[in-house]
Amino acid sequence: MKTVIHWFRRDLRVSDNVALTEAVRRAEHVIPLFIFEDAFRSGPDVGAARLAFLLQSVESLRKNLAELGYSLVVRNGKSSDLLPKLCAEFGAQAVFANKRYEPYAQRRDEQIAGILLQAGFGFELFKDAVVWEEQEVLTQAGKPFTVFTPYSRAWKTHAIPAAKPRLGRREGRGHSFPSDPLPASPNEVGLPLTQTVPPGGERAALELLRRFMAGPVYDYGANRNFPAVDGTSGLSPHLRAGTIGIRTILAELNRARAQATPAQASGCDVFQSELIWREFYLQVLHNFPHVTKGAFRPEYDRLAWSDNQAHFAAWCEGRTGYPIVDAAMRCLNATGTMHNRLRMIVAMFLTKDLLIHWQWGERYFMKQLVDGDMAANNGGWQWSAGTGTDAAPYFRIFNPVSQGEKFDPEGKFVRQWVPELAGFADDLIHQPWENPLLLARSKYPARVVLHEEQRGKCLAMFKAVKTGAA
């Protein structure tokens, strides 16, 4: 082929990019394209923090491409309308892109393939965002896995492919096709940005990876559950936006493991397990698409959830009266990020203490999270709610006090985000109601529910469905 459009989507990088590598290998001329979709402004899961991170990452991509002699073309609109017109405008024979795995994205890609084919242009998709796709790791019976542990064992039996090389410098003159402007911030498209988001872009991602693999990965197994400790990689927003390749991460992880002591290697293994969770939930999303609309276990769609709007607002705003829950939610609202242990705590509190439908929380997270991803978000919420793939589902109920005491024992994280409690001693920081006088002076809210009462109600709610009484 003489000319190919590489359509950047969730692969905003110039290294370890499968579709981009194939475009350069098979075409004389490659035109990099980014479409600022209408859905970025008004989609059901649009969030200002995630859009801000995306805009940063596209600007970083533009600079990286320019250094290699390529000009990124940006157009605003709907991809299904724009792509056939752009093929004609650019004189391109085909569009190359990396695959997406959300049901709505796959439906759109099928539509685009048909439109381009009818117009006489090709459309090729490549596996890039994952190591193993939805039908590549199956049970011995040839069925998709529904439990993580056996999936993880099977995943590890496959050889991991090498990272793709960085895009080389273009020889000769490039194109001069016009670009549309991108908004400078989400505020310009009517999405007020109230959060301070982490830096986006490929260089930021590679620096995070370098720092993490230089030491913290070895203590990941011990530190990953403590939100006051800087013990995680911070790479999840970059994996979501595609500013770093999964093969790049795994290659660096293998290098770190090769230099590790046996004790340090366990940290590497735990980190790899978290990466496998990501692919597990992606294959669940593809193979069981009903999870986007209801419970993985359909019988749990009959659960009698509460619709208490006041309780939900208290949860969203971080004023439930449970310090670890409130600190986590205030952190999310201010930064667009939340530690994974805290995600489980707040999700379980919403569903098993407040007895509110997990989909309410799922939607709120997608609006707030910088790394909001349909598969991981849905999978995590259903795991916590007890409606998902977990082998030990509904009867796992976190106690928010003991979770706080275990994973924030000195109350450092709580004090950072709930300054009203700064004067409480460590043994009271997670249960300030034990000192009613000090609690009243602090103006910290009273508990909206009592965990010890709600636990029984939750078990009864699930039991009613299990016994057919609901």
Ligand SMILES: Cc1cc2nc3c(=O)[nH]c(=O)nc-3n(C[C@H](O)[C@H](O)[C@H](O)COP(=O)(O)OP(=O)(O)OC[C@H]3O[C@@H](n4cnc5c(N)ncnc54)[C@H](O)[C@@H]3O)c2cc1C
Contents of the next structure:
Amino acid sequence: MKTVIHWFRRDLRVSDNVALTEAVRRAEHVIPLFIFEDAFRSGPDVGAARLAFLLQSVESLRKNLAELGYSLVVRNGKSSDLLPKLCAEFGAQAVFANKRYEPYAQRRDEQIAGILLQAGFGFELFKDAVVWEEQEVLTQAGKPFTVFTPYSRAWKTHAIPAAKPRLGRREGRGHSFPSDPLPASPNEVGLPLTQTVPPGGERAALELLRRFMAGPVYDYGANRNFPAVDGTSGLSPHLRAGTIGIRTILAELNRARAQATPAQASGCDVFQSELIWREFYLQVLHNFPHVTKGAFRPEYDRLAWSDNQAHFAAWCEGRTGYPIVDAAMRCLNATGTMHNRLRMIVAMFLTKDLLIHWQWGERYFMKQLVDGDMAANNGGWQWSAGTGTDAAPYFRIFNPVSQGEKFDPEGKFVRQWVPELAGFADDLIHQPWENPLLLARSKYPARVVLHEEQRGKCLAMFKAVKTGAA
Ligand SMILES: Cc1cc2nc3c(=O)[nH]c(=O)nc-3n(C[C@H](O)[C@H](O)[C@H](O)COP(=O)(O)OP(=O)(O)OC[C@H]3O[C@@H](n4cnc5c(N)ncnc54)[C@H](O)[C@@H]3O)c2cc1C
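Can you switch from the form predicted on its own and show the form predicted in complex with the ligand instead?
Below is the whole assembly, all chains and molecules, this chain first.
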């Protein structure tokens, strides 16, 4: 092929990029393109923090490409309208891109393939974001997995492909196609950015990976549950934006593991297992797309959730009166990030203490999170609510006090985000109501509900579905 457009989407990098590698191998000229979709400005999934991270990552991509002699073309609009016109304008025969797995994105890609084909252009999609996709890992009966442990075992029996090489320097003269300007910040498209988000771009991702593999990965198993400890990789926004390739992470993990003591190797294995959870939920999304609309187990769509708006607002704003829940929500609102342990705690609290539908929480997370990803978010919410694949059983209800005491034993994380509680000793920081006088002086809110009471209501709510009474 003479000219191919490489359409960057969730693969904003020049290393370990499958479709880009193929484009350069098969075409004489490759035009790198990014479309700032109309849908990035509004819609249920749009969030200012994620958009800020995306904009930074596109800028970084533009610089990385320029250093290699490529000029990134940016256009604003709707991909299905723009792509056939751009093929004609650039004299391209085909568009290459890496595959997306969300049902809406797959429908859009099918539509685009049809439009391009009709206009006489090719459209090729490549597996890039995951090691194993869709139906590549199946049970012995040929069915998609719904339980993680056997999925993970089967996932590991396949050899992991090597990372693709970094894009090489471009020879000869480049093109001079014009670009549209990108918004400088989400504020410009009417999405006020109130959060301080982590730095985007491929270099930031590779630096995070380097630092994590140089030490923290070895203690990952021991540290990963403690929000006040910097014990996890922080790679999720990069995996979501595609500023790092999964094969690169796994190759570095392999290298780290080869130098590890047996105890350290187990940290590496736990980390790999988390990366497999990511692929588990992506295959759930593909094979059971109904999870985007309701419970994986449809009988749980009959649960009689509460629609208490005041409780929901207290949860969103971090003023439920439960310190670990409030600290986690305030951290999310200020940074667009939240530790995995805390995500489980606040999700359980919303669904099993406040008895509010997991979809309300799922939507709120998508608005706030820098790493907001349909598959992992839906999987995490349905796991916590007890409605999903391999979910926590409905009667497993986290106690927010004992979770706080166990995973933030000195209250370090709580003190960082709930300064009203600074004066409480370690043994009271997770249950400040035990000192009513100090609580009244602190201005910290009283509990919106009593955990012990709500626990019983939650069990009754699930039981009603189980016995067919709901
Ligand atoms: C209610 C809820 C909602 C969640 N929403 C999201 C989301 O929108 N986007 C998202 O990327 N993750 C989500 N997770 C999973 C997890 O909390 C984050 O991936 C993790 O906190 C990211 O931090 P990290 O990169 O430091 O993770 P690390 O601990 O360093 O893990 C490495 C990578 O493994 C993957 N991973 C780790 N845990 C999980 C998991 N439980 N499920 C799927 N993948 C995982 C992520 O890609 C992560 O970057 C959610 C979990 C819950 C309980």
